[in-house]
Amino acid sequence: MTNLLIMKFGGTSVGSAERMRVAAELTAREAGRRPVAIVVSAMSKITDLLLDTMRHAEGGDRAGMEVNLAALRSRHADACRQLLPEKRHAAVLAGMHEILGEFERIVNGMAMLNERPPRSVDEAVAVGERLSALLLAEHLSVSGTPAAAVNAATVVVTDAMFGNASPLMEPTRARAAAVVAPLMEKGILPVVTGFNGATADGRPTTLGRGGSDFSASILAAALDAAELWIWTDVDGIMSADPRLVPDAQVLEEVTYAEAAELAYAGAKVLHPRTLAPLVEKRIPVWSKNSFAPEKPGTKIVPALGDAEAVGTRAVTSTSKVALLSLEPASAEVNGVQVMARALEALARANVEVLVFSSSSYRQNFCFLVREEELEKSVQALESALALELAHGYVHPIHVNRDVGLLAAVGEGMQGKPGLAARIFTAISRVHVNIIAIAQGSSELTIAVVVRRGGLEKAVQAVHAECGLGLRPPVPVFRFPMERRPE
């Protein structure tokens, strides 16, 4: 299929009546001059609301439960209501009701079990992308473009690691060409929930928390498309989260590269597996703001000019870390190989590791990983490391989750002495200890591990140094030594 556009709508762009309407317009709009498919979050604050039942229901608290329930239920009803004729609502009512009702069956069954299996979550939590299609597809039919809602159950298939399963290209773009494909050139528009997938043998994973832009990805890869857009709350991928740092700047161009550390770091305006499916094809993905769609927003591109590649052009954060610290306990044990044996264990745990730095002649080395993962890294090391930690040859492994990891990202770094400097300035500048620094040798990105509270001061401070902002950077003045005021 020539020219295909794939466009995704994140849980914003689709968090009520009024904006799917806006969704539709600008889905009919694309859809009126190309081949169009698009990739659907739930509506905003469902995924969180579909976990927390389950919470409940392991902890056997049917109350809050059904609190819950009833909240759900209500959200989807009304956006039905409030988005379609009267004449669909009794279907459509019909067809949620049935999507919720498997819900409900899966979670009566773990307040039955007080048990939480990560294979029935991930089933279950799909329900919101399920039922925000539904209503999509419904209300693009009946404003005239044919539309119908896909399970990405039936075209994304994965790997079994539920709650963070990775796609198996091959097959997925054999039943996009089954499944999808033969929509489109039906002439009605595929509607593919984002977030889920499935094993080859038809059990229900997730692609991680915000893996509706990977969804996407995974699905323009498959179809060859010849470009991605995915719609956002946002004007576009920024020198900064806004939220923290209010005179961010919108970025015009950044590099698949650019984009997938920044958002490895923490930048939630991209899923961070959401590019590598696109690197091969090279296929153009466009972030752009369903609040603003007239915003060029920012293109995501291979290389950039010479003119923008300069110094450092983004930074971000995430306080969703621990820091994992070991220490060899004497000098006559190999610091090298308890690091390689460390590693392996994080490896075959699928544990990922933000950032790993080791200094000084004890041998103490750290790695930071997600907070989501602390748990399982922790019982990987302490496994591994068994016998070393119980002869106590290796200090007992410590963890800090009072860290947060804080990222300066730029092509343009590569090769400008002086930058890893004025960012550290920038931090000590307003009291913030750095507790933990890395650097890989593509000098793309230049991690720092700080204490978590003083995260945002951090943020702040190398977005100003940098010159990031839309204001010019403040001028910093430093006395003379000799003749510093009393």
Ligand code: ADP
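Rigid core here is just the name for the largest C-alpha set that superposes within 1.5 Å across the two forms. Residue numbers count along the first chain shown, from 1. All of these numbers come straight from a predicted model, not from anything done at the bench. First, how it differs from the form predicted on its own.
- When the rigid core is held fixed, the Cα atom of His56 travels less than 2 angstroms between the two forms.
- In a rigid-core overlay of the protein, Asn334 has its C-alpha displaced by at least 2 Å between the two forms.
- When two forms of a protein are overlaid on their rigid core, residues whose CA moves 2 Å or more are considered shifted, and Leu131 is not one of them between the two forms.
For comparison with the form predicted in complex with adenosine-5'-diphosphate (ADP), please write out the form predicted on its own.
Shown below: the chain alone.
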């Protein structure tokens, strides 16, 4: 199938009947020009509501469960009545009732066991996407674009890592060819659920952080799509968070690597895993705003021209992080072995290490993790190093929550003399102390950990220093030794 377009709509882009109408219009417009398949998220805030319902179930709070179940039914029933003609209400409401009945069965089981088995969580949390797909497919059909909801559990084949599964691309290609392609050949537009999949033997899984975008890229790669469009509620990928930097600009193009680094360091763009299936086939991605579809958005491409890849291209940050520090109690303890065991423990716990930094002599080291992964990080480290901690061979784990991460990203940073010094000087100029620094051998990113209270000032200073905004860049500071004689 030539010139296939995959479009993915995020939670805010399908967050209400009104937004679903817009999504359907955007879809129908493109479907009139070329083959299209779409991937949808759950309506905004629905995934949180599903997870909260499961927490109530685990705690045996049936009253809390019922309140949430009623809210789930009400929100989707209201969307159905606003979106579809009355003659379709009964059939679609019956379909939604069946899906919500499955969810209710699962959470009742959790309430009986007082626990949330990971496999059951994965099956339950995909309900939001299934409801969105049903509603949007029905609306497209009654509006003149024949469509069908497709549960990605029948298409995306994954491993059995519940909560953070990885796709198995060859069986997924076979499933996509058997399930999705025939629909398009019949003139039916597939509306595929994001975020979920299933093992080869049919056990439901989810794809973890950024899972809906990941689903779209998996489908694009499996079907050899020409393009992938990600519809969100922002104008594209920006040079900084506009809430922190008012003169931040939308970037016309970024590379796969730049987008991945920005996402890893906290920018609300595509998760690094999202881009992985696209790299081999060099499928371009557009990040676009469904609330302002006339704006061009940002194109994510394999590589930039030399003229475009000049120095730092964006600055991103996140305050939702914590810094963990470990230090051997004496030089007799092999610090490298302690590091290796600590990192292995974090890997087993499926924790993303955002920054890693170590000293040379004392062999103390620190790493930055996401705030939501802090508890399991500490548990993993305490378990892996229990003997050393108990006997005092390693000092107690130190946790610093009062930190934030700043990352300057750009393909053109490689080999740029003085760039790191300028970034550090810009941060010090606004009286913000640097706690830790990390720079990979690719020189694509310079990551800096600072006190949380100084993060905003640091971002603004680096953005201005690198000349990324609409205002002129800050003049380069020159040390006295660099001055030429009069």
